[in-house]
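So this first bit is one chain, no partners, the form predicted alone, shown in structure tokens.
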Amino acid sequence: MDRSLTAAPGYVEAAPAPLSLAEVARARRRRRVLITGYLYLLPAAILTGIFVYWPLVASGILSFYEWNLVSPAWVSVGWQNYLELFWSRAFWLAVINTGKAAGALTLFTVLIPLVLAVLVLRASPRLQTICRVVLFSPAVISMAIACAIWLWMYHPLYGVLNSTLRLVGIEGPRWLSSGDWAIWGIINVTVWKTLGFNFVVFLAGLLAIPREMQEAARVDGASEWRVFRHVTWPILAPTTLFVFLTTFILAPQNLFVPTQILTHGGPNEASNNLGYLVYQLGFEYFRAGYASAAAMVIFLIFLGLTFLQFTLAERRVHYGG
């Protein structure tokens, strides 16, 4: 409407038409549904705030103090904890070991489960059932039990691995006491424990792909490799992204228990990693502020890497409707 008309003397703007009873009822119903949805989310939001976000904020505050978990007073040290951390040899060794482990876990628990899932679906129904049970069984047991099994397998004299190697004339390494092999001993346990879960996720993703699309590509003369590359893989991309990101993000957490049980970060910090380093600083050396500074640095590192990976990978992911 022309503003000159609304500004003219004697102009009276017409009042909006009143809502009908049906429109009022629909508005109330939408508002009630919206409030009900928020009420359902409220318990989860409260628990997430208490057990996730508040510890993160508290850790950030504590990182600027020195506290031994016993003294009632916190001593303010400013940025000293962060400066000491960046000059620490143990911290950078833990960063390198965590990088190795994250790369190995991402490769072995993303690529291998994907290949196994594709091969299992081509097997007979009976063989599929056996493979699913065998591959998923390690995911059912606890990490502590898995470490106990591998601790026996890693025994330098009587372990299954070295005994098998001696049969073919190879002297096996000292898996957990060698600086070159300790971190890989932990990685082996973690891969064995987590591979089955990712295998099942990929299997579910493959089963959700419409067979008509694959059959149409075969009818057009596409080879099995082309069917996988141009039909299966693009549709499976969201599942792959999920597995990739969760494997990478959870790497420090998945490495913690094997490190604690098998090597305690040794020998000479050779198998230490960021997750276990925070535990050491806080609960073995009683330097809660220093441990909080390490935890905040780890959080920022993985937040940045995850954002970068998600941004780059998301461009190649198509979410079908």
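Since we're looking at a predicted model, the values are computed, not measured. Residue numbers count along the first chain shown, from 1. Think of the rigid core as the biggest set of C-alphas that the two forms share within 1.5 Å after superposition. What changes on going to the form predicted in complex with the partner chain:
- Each of the two rigid parts keeps its shape between the two forms, while the smaller one turns against the larger by 12°, per C-alpha superposition.
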Contents of the next structure:
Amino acid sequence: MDRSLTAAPGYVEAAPAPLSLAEVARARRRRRVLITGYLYLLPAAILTGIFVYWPLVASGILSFYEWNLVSPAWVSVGWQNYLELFWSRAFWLAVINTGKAAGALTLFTVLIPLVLAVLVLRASPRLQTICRVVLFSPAVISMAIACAIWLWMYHPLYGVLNSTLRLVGIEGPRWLSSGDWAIWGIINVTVWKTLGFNFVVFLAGLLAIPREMQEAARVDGASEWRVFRHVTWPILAPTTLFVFLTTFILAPQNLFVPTQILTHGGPNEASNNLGYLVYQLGFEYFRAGYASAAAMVIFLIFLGLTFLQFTLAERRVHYGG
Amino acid sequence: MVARGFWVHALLGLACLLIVFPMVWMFSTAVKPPHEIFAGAFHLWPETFTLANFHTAMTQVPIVRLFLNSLVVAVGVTLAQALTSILAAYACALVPVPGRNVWFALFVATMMVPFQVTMIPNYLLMSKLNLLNTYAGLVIPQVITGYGIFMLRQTFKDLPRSLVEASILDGANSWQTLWRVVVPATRTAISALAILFFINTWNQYLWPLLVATDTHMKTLPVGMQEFVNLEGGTNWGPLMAAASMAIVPALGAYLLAQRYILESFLTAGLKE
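Okay, that is the form predicted alone; can I get the form predicted in complex with the partner chain now?
What follows is the entire complex, opening with the chain shown before.
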């Protein structure tokens, strides 16, 4: 094939020149390398096709049908599912709640771990180890189990939260069945579960900063705040941005388990969110087409946010060096 | 100076207490008799110590079976994900395949597809293949991870080129080079990633919730929820006992190998 490119014009029809034995061997080896190369890619390519890309397309197709998961007939409804979604109260509540939760999660699980990581560097090495082990421990247990524990702690009558509040004369709220509190009950569990991971990430970032730099600033008479502001923060900023963006983008996905176990999106959709909505529509209301429309909308939102993350992170890395 | 040191320690101590309290409260509830559980009082240490909740938990729900299911699924998914990641990452990093960057981009892009978007078609596929309530149905749709391919390609690329070239010059083909040179040289990174895969699968909830509806095919986090809303209200004592039993292996492994597990989260969980 290479030879036909180098051949002079007018010789297109000419018979190929006889190949030397070495050339034949090389060509054969090249073809074999090519085939083995594709063989390595094959399992991943097939599996990604079947379990990610095809479902994505199938969801898109299904979103234009009405189907209850069992009936043999799919009824084509055009854009009806999307229209219904955009006119439904549950969808907009889910959008608002997801935004609220993503904001709160980002605030709490970035700010608190950052402060704790800065503080822990001043503690004794012994306390440093204890803090690291303890704060990270919720990260290794299952979110479903964490939710079971908090479900019990939130119990309005016998739960430890309200019985302790009662000791000081406060009647605590019904944490999970009150429209005002339910979403915060979910956010709280998620903070408890994910805070330690970000703490460890920040700690690693801080430990990577050469101690001499901070010492030098202190010797020069800089206050602790100025040391943080001018030495620590510039180096830590890219880590913070990374943690900030991943926390924000993963928020809708992290909300699913607590919502399913603690509130089922209730009361009256008050704690519904985008992570839960698709499951609810598909597997509780058995409206596969409608659920797929919601899934496609979430996919587009998610894609936009990820794109934003990449552009922001790219810019930040260039500034941060 | 002393005052500031005090506040640093007080604040850190408080944070640790708040984090650890729910787990302590779980263990405490698990060993309390019902009248103490429903006393609505703050007693960390039970007045009467009992193992009855553990007994109830074991007899009402097949805990051992759930544990075994979790183990089979987690080991299966971990091995399969490691294998597919190693093969694809090797091709994308070290084997001269035309268009490998396009393939790599296609693999990595799967990370941007939220699970909720693919779950309905995947569920339908498993249902059509009669794989609901089977180990195959629990494992197969998860055997691919864009994340693993992404991490391992970087690891393989960072290997000294001379190492791979020397092996080829010695007459090894690419398959032998992979298993005799590349994988042994990167086994720390691979095992760190495998630990992460294992913990994630062990803890996952949504997919097994959809696929395993028979009690004897459920995984631990899903099966445990049977105590919630049993007729006559949630059975808090046995639920906390089951939660304790479910947590102990993960927590125990973490405490024993915490330095190593933290490191794998950090090295495998971060880009740099």
